[in-house]
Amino acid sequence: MKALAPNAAPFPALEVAGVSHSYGKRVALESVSFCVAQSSFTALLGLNGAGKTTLFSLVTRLFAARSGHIDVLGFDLARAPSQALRRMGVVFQARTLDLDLSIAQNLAYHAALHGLFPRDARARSEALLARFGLAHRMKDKVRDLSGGEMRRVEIARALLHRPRLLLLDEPTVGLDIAARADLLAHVRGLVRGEAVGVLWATHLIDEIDQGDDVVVLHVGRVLDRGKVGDVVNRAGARTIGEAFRKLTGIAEPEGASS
């Protein structure tokens, strides 16, 4: 085993190694490998159809991986699914809150699923909603929230059981520019403040910062991965948008001019 640097985390938050998946004869993912470090923000960049949602379905065990392996904080998802899943929080692309329940009721239900005591669940819910600027709306029904507020509630819900890995699949779909920026700021704050490892799936270039890690996924294959600057340099490009175009051979995704 390679010696760890001082203060280095012993395991990545997420390790995907040689994972493939097919729907019948259609290959959705082909030998996908990458890591998400603890206390880091990793952007999974790809257009619609790249395989991002399939990958999320495998990591969250909605589908079983037929080849390769997936580890969460050192726990093999296939061999120790309970330990692995307990350490991750997920925000899917489709909204999953119950619109007719209050924010507090949605969070209480999720906390019960994770076996949290009601008193602990309420205290954690109040703290998270305060962080996301929604403590004053705990009793409001979800249907009365804006799209951005719903996303913040979904992230708060995903963090209730204190996961060390947070997965977000195209979380800003349908949000305006201000709400997108606000949501990104909140999630980046979690990386800094709570040492959460984040995998943020997106097709929007302007959601990626220069200091991020990035995984370029295209038609089920990882074309490059690493720090944004390194990926840009290896592609002989000036920006991550230009690097994406050179790697894929297609037009740059949305926001590439930023």
Given for the second form:
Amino acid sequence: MKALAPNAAPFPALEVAGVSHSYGKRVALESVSFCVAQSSFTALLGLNGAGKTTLFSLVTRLFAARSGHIDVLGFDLARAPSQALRRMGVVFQARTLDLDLSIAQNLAYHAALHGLFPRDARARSEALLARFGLAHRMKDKVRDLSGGEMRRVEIARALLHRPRLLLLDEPTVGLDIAARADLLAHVRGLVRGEAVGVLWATHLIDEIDQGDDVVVLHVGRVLDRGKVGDVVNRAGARTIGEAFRKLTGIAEPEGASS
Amino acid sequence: MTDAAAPPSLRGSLGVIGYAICLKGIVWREALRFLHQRERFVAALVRPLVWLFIFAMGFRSVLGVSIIPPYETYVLYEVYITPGLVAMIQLFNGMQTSLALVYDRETGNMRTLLVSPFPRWFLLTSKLVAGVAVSLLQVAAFLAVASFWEIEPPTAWGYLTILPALVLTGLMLGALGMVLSSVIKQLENFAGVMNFVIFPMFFASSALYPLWRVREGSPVLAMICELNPFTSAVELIRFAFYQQIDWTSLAVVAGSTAAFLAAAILAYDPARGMLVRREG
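Requested next: the structure of the form predicted together with its partner chain (the form predicted on its own having been shown above).
Next comes the full complex, and the chain you just saw is listed first.
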């Protein structure tokens, strides 16, 4: 099975195929399909209420989709949840660290949830925190960290078990401009350094780069997806912001000049 | 597809060792959190002590307790209600675990638990075991204080024989809390749990008064008390304190534990559970 070494695997990091979901009568997602390639950065672009949160709940298996299927590295989330979940790292929109525990304790808990051997988990935690510039703060309580630092710890935590797919649900919410840019740079670095496929949900257009893949989600439907350049061209727009407004039919904000 | 597709150098286990690591991690976190929340520990200790030293002292002359099994002599009222207060500690702890689950769901901690690759029934059961471990700490502290006032089992073995009873009753009440946590939408509804679950369960039981006394007042209420699984929990602990097994209570508690646990696992099942029907 050498052929399944990193980067050579035939499967995308994440495949969402024909996924629909509704809460009672309200349809939240309608036949949503897209892929996140391995070692790539895919932005999931949508306004609040577009269905991003529902999509994250489905992909992280909080509950199952009413129809369609979700594969992680070729493992069906419904039929082989354990195999799919162990290849996935998640940073939820809500802060999910224990504020009263130290960084090291938070990471140790997460490692245990993945059945990692404590000694390996410690070594991996130290390496990851060093990468995120937090190695000297292992023993500090999470409560004493800044918002941006907490996010970096959460990303380090999501990477502990060496996932091949990293999901981030609006991770820059509540961060200032410098922390946002810093976080984005870190995650883009991971795509290369850790060979992870990243799905980055956002409603902020300036977080998307020209070379990224993008999925435009609006009111539960995928309006377009592909390389940013292609999506912009297809929409007959000059920028992804303009393309997004054209696709969704949302008026350009007054005074904006993009 | 074989495990060869597993990421390289991922040294962990999803086998028996992995399960053990995971369970230990969940219990360890719960214990750490509990030790960091001093107010919770103090509250868990003070609540039953208030009942023991104020309520029981006030009522000891009003409520005479006749000789009923497992007691072989007349016992003081505070001796009678001690098993009930032990069960109350566990009831509160079980409901607090459910509160924590709702809170965890709001803050996302529940989600980090549920993205673990281990089966969900195992994760939920581990969470319950962690809650039981915390309740044992609380009960131990309570009984230690009570022993200063000579409220003790007839022999020290009683402290050992209540352990299995406490594990079972703790699981039952924790599983009940877990079922409730899947139904409660928001944290504020915990007041409702207090009013509609904790108080009725506690008062309609043999925790504070023997059932023959209740029967004198209202046969219907006595029947409700007998059907209340909390009564069985109290009696199981009471008899275990005296190194005896009350088989009826044991059967009811074991059966209720299985039923509540099954309901909780179903409620958190990704395809059929309560979460799927709900937004956010």
